[in-house]
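What follows is a single chain, given as structure tokens, in the form predicted alone.
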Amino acid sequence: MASLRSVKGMNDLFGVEALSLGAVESLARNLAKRWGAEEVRTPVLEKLDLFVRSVGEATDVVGKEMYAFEDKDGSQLCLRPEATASVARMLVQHGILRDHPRFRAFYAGPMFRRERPQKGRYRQFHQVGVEFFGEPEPSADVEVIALAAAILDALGLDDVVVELGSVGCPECRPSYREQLVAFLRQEADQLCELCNQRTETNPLRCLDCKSASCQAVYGDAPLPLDHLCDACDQHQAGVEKGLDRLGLDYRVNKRLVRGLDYYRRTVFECTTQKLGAQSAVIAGGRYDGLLGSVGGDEGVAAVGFAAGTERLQLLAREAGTEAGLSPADVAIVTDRNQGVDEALVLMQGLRASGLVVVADLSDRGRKAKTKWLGRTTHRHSLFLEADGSARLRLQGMETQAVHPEIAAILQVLSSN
């Protein structure tokens, strides 16, 4: 019978991979707390309509990448491809903003998209992110960008560039969209097939095309930042002023767009060249009105970002700040299966003292146990002999103790 393997693009995590992924999440979580965010958790399984209504039916995420299926009761469900819409749904469903009209959320967990697996991008991947609700001021955008920069700084990155733009709002975007579509139709013969498809469904995404020939055409395209209404223009100026006051480096990018429909006004990406070609590792922006698409108040402001945890993990590895497996404080070996009860009592006391303890209490011989000890990363080792004595090795020092003197052994280990 053939052995079973994990689904393509969905990886098992263990050892250093699991540890360092958790360390990145913990780093982001602790920094988000400093910004006043509290952790939330939403289900990985949601109703399909949640993402159709919020993310947009014409987006690649909804149209091509979601894992969607019909449940036994006939309802259409999917594995969440991102978390912002889920957090918005949670706030509306539970009326959280009634008691907390300005609510800051942090999340971490797995997302699912059926795209081609590549380095740092998988079909089951993990994200960390923050969402600030009820804060329409440009200062909220500045705080979100500052938090994103703080996470990357804590990971040891020294080449981060913040790309900053704006995609306008429902007041100014329709007229800009008309101009952009007219331009795209005029240049249709020069554009790739995907851009011609997007012209009618999601024209802003054309500006993000990776084709060199398309980018040559878009040098003359109308750009969103040049067609903002006065309110959007003032908001953009406020964000730039705030970033200047904080001394955060940024670059205005008139072509910057996002792939999801719910974005309004501010959009940004934190890019680095540590993973090869320049690429975004944290991306986000403002999505005022998102709650309206999931049954809430259309007037609620929102801004935030998301980051692929696996990509942050790769960056930490590149910068030499990736978390590694820590050695156990003490490894305990018994003489075959002698003294197991005493060893269990000793281990319980050591662990209660805050130490990490591993042990081989089996009936294997000394040779096999010595090999196990050699493969186990630890600071100290303790041999419990059949005659009731104990041999303690403290990083090169060796001492002898009578086995009943467990309190003394505990004191020695706890102080080292």
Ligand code: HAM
Second form
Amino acid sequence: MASLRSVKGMNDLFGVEALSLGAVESLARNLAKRWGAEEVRTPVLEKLDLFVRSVGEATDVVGKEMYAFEDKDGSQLCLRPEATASVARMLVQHGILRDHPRFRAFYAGPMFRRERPQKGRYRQFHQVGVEFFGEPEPSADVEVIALAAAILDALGLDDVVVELGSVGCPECRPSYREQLVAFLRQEADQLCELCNQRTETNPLRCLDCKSASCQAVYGDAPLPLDHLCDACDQHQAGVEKGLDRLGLDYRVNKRLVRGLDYYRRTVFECTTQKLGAQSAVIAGGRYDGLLGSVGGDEGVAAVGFAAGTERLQLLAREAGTEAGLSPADVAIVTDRNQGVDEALVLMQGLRASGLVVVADLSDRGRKAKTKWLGRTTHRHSLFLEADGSARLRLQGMETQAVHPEIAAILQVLSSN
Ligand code: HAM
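Could you please show the structure of the form predicted together with this ligand, as a counterpart to the form predicted alone just displayed?
Full assembly next; the chain just shown is listed first.
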């Protein structure tokens, strides 16, 4: 029978891959805690309408990349492509903002987009992210960007650039959009097919086109940051001032736009040259009003970001800062299956004292067990002999340096 394989673009994670992804998540979780964010978990399956209403039907994420299907009861469901909309829905559904008008959420988990897989781009990938609700002030944007920078810093990723822009608000965007569409229509025969389509559906996304010939045309295009209303302008100035005050490096990118429709005002991306075509590692911005599109209060402000966990992991690997497999503290083997009960008691004690213990208590002979010890990463090994004595082998350590718990247990063993 043909062997079964995982779905294209969806990876099994084991060994160092699983461990280091978990380590990146823990690092982000611990930092987010320092920013006052509490962890939330939302389901991976959501109603399709959630993303149609928030991320937007004309976006690639919703229009082309969704894993959507009809459930047995006829409802339209999908695997979540991102978590911002889900967290917003959760807040509205449970009335969380009634008790916590300012609520900071952290999440980590898998997202699903049917994109063409390549380095740093998968169909099931992971994100760590934060969403701050109820904070309209520019200082919240500054804090969010500072947290993104702290994650990059903690992973030793010093060549990632923070790009900052603004896409305006419902006051100023419609007139800017009109000017942009007029420009795009005028240049239509110079633009690629996709940009011509986007002119009618999602014109701001044209500025993000990868084609060099389109980009040459966009050198003269009206840019969002030059067409902000006074309030958006002031907000942007407040964000820049705050980042300057913290001494955080960033680059204002007047043509920065995002692939999701819900953004208002601040948008930012942390980008690198090291991931081939996938330049964004962390991306986010402000999305005041999104709560309204999922049935909540339109007036609630919100700002956040999500990081591609695998992308952080890949970069950390290249920078030599990836958290790898940590060795077990003790590996225990018995003489065939003699003394298994004693070994179990010993292991229980060592684990209770916080040590990582691996063991081979099987019926296999000394040769096989020695081989197993050689393949297992551990700091100390303990061979329990059939006569009840124990042989301790310490890696790179003097006998005196034995962990006190092991020393105490060895003493008990040897006195028996
Ligand atoms: P996004 O730009 O769609 O934004 O994704 C954020 C990050 O997720 C990207 O910068 C990238 O690192 C990672 N990512 C996206 N797609 C893939 C993929 N196919 N494979 C691997 N990594 C990927 C959002 O998702 C927004 N929800 C961010 C946000 C939060 N804005 C406000 N709050």
